[in-house]
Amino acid sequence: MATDDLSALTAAQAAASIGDGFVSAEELVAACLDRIAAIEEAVGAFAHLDAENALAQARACDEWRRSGRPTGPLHGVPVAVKDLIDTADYPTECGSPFLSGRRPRTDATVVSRLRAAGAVIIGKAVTTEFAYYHPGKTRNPRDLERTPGGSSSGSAAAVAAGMVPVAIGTQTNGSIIRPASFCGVFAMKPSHGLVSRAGVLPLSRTLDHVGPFARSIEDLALMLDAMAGYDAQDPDTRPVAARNFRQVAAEEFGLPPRFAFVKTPVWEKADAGARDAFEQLAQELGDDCFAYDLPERYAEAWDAQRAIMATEMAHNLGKLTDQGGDRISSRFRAVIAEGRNVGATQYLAAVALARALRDSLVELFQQECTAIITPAAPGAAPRGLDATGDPAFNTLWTLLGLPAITLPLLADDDGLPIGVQLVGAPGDDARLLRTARALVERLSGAE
């Protein structure tokens, strides 16, 4: 098989060729580092590569499998891993100088988790700096003058990009959906405490997560299966047996699943072309999609998620961000200040507004939808590279910690890609899975 073939399997493709024998884990990371050998100066992709190190990993799963001992769902399949989650064999420096050459002693949980099921972790994807709003060196590769969002821009874009088949990201506001849609790939923010986040630069222990992206659903799915479940280091995941989420995405519904249209109170931040898009793909669906309209009090969950995060990223990183002086952007350390002036009760305030707005959505997934239908972002990724795009249409779902997928569905008049949003209910990710495969195959006609 040709290098640029392999480098283009997805995740499950390429764990199948390599254990039927057809292709070498060695085969496909090298195939995966010739790719990003010859486009990672454009992109900007990683912050930290090692061939080398990447190469030994490959080498070993092929030793391994050469032995006769069972082999795990990601075996020999190469992953970028963002650079705020740990890893004990590559620097962990969270997109920031002042915490240059910072080496871990040990994976974060995920990170053991995807090693258990056999991934090579090819190497670090580029984060802004503590995962907030200042960029990191990471292009757009379907534009090279267009942000790919952030923070996870160098997963979103390693993807993207035809370098590794999966990567991993996190979403505090919007940084896994926002940069999929920019890059026009699979992504997904699971339910909140789906995955753990021990050994994830904390930010805000209410509304940080830990999520793929991926060139197909099945992917996703494949990846949540090696993430997911309890971690006691992790006081926010919970002891219950995790579903099998690629058996549970391949299901076949007995009846259609049923959208509900949600615009959200930033609707008028949506460009032109990306509410026609979304208006036509709502009548495209017909009767199997319906308007809905958020009561008012809704429009309160931004302010709500702004002092969450503004506060527990106070409380987390106030100390490092004094430490670092003129070595932390002026935009993070103006959040810090904003999060030390929220006041206690408007804190608890936004703490009780989420829970109740979380609880409020329960019987519309109930009774009459199966899951919400809305942007991933504003429009296409916006020109230009000093900012990461409004995450407006990702606040509120992470706000209430419901597991949400980008499809990259739709495109503007310039082809550029426009993701799709899907919200399920909280702690039904392989629903959400199912449907969201069952959405992809109903628009590509496929029966």
Contents of the next structure:
Protein chains: 2
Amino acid sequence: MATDDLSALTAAQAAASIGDGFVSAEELVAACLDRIAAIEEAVGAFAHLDAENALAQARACDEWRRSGRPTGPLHGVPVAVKDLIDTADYPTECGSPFLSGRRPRTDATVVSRLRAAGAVIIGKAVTTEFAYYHPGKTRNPRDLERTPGGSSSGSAAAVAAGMVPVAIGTQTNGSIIRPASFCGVFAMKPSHGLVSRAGVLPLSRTLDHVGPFARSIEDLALMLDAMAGYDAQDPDTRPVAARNFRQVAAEEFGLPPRFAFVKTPVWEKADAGARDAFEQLAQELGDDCFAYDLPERYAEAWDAQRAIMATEMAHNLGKLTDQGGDRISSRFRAVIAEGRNVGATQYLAAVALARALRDSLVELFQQECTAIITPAAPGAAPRGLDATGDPAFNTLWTLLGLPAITLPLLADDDGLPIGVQLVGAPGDDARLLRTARALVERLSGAE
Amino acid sequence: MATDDLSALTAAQAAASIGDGFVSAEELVAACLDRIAAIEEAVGAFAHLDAENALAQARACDEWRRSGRPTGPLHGVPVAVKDLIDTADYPTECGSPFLSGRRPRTDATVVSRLRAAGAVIIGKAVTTEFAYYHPGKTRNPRDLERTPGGSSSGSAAAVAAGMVPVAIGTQTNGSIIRPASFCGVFAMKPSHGLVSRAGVLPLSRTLDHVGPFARSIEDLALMLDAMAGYDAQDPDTRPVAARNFRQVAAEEFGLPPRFAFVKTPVWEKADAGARDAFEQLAQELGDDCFAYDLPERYAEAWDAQRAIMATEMAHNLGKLTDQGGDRISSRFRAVIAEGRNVGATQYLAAVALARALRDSLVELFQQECTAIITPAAPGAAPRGLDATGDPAFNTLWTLLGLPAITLPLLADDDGLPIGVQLVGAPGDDARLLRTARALVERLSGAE
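What I would like now is the form predicted together with a further copy of the same chain, since the data block earlier showed the form predicted alone; can you produce it?
Okay, now the whole complex, with that chain kicking things off.
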């Protein structure tokens, strides 16, 4: 295969090709490195890239396979890892000059799990400063004058630009779903507690999630199979048997999935084009889609998320921020100061509200819909590189810890992508993946 | 058997006698009611007592047994339940005139579990107001001019006075171990999350525990077997297999248990008599006991417990306190006001400190000792009924969620009891019970 063809493969296709011996891991990784070399200067997706290290990992994969030993489902597949997530063989600077040169001694649990599945860690993808709003160098590959979104800017851009088939990022508010929407790729924020955060810079135990970026639903499932699982180092993970996400995602529904179209209390933040596109989409789904108005109490969710996020960030990163002084952005220092002013009962009320809102949605999923359908972002990626866009359409689902997927199914008049966000029942990530696949097939006319 | 003999039986003896047909549940409960009738006016252990209801439960137990159906390990055994714990057939007023006449519709989970084991709920034992410091009517059966301790005042007094063989109470700071020490009975605060708090008035999710009072270690284990277990309504319980506490408690040690004598940073709060008694006890244990100084950081635990307790009480009971106005004691209103002034990051730092202190003790239990030995209270019960004594020797172990047992093994010069507190490794309640049994046998000269 030509280099361009190789770097365009999905992870599932690449793993199959390597497994069948049509291509080596080294060839695949070399093809991705070529693609990166050609466009990285324009896109700026990587904080740290070490071609020799990546090729060495790939050669070790090939040697392992030639020895006849069993290989994992991601054997030889290159993955970009958000620079907020620890890696033993690359620096992890969390987008902050204050952490310049920081080198963790060990991999984050999720990185270890990816390596155990055979993945090649090709490099560290750009994050905004500490996964908050201060942007990094990354540009949107769909239009270099626009933001890729954040905070997982590099992960979304690298997958969108064909540099890697898959990447991982984190979301505390809208940091996976929003950049994926802006860059036009698939991405998933799994249920809270499904993927370990051990070794990931902690912003907020209540809100932090780790999830995959990809160019297909199948790849999201393949990644989640490798990433998900109990970890004693993350007290929010649970020692329960993992689903086979890839298999469940591929299964057919007995009855077609039914969608609740939820505008949310921030609907007026969506631009006119996005609002029209979603109204049309809901119409197109006909009887399989119904409008659902969230009870009034849900309007409190945005303030609650803000109180929890600011408080827990101040708890986790306050000391570091004080030490960093003016090497920390003023916007970041402001949220730490904000968190320090939250009262403890206000914080506990916000946590209790999140639990109550999540519990009150369970019935909707049990009785009325397979998934919620709602915008992934207020519209296409905004122009400019000084800001990363508005996470308002992600806040509620992050606060509730529900699984969410964005699908690059819509576009604005300029052809820029707008993501369709599907939100599933708590803990039912497998069925959400299956629902997403069914929706993509339906809208692309496949059966 | 004579009535006096019946009311003096332990729960294990009583259950065995009923099981063997030597005595009926009705006779046992009637004997306890007689004993209550004789001394309740002096002691004031009960907030609600309904002799007819108790006898009806007992007769139903007898009928059930006569029908040949299988019986539970507490079949026919009367239990007193702290009036902070919901019961469907008695009022639950939580020691507050503001909740006068409150009647829950359902039993707390722990009450359901006791009933399922065959127990007769004989009545509701006095609690201080909302399990905080404002005392109820209960007097110490060992000396009626002294406090029984609190907040589980009635539970401790009822068991000490021979009114019931067993009772249950709750502890958020020192509310099980301290009154048991003052009244001279056995009691246990199990590991955090072992016994469900669903249906118990919530003060503090982080600190609330439910535990048994009894007149033997065997009865504590018997009660814990019935009380412990996963409950989806209490998010801190875990779906793991329960131990057979009674069986494990009865097993012999291969090597004799080894005790770490921990004075804690509040040692100077103990009175001279208690300090002497503990120094002597440590000497008596010889090579099986060594002095252990907690690292300096443990001194912060008392402030941390205070911040967590006040905050979570304000979160859970703030609204009720506002509604109650002057029907709520000023001392209670003061802690709610205090909780409302705690900052969210101060609260999270306290929670993080608790976790760190608990984790840093694990090695001590794994490598050096079977249990910590330390005072259950600063000394014997203080004179007077206006206050319930100082929980300072309980605060640390409650904050850390470790299992703790008090044993009525020491006495002051007036013969008033002083409890010996044993503290075990997190989650190892079974071994702690076994250690307690071994210590009691050793000090009583049994082999």
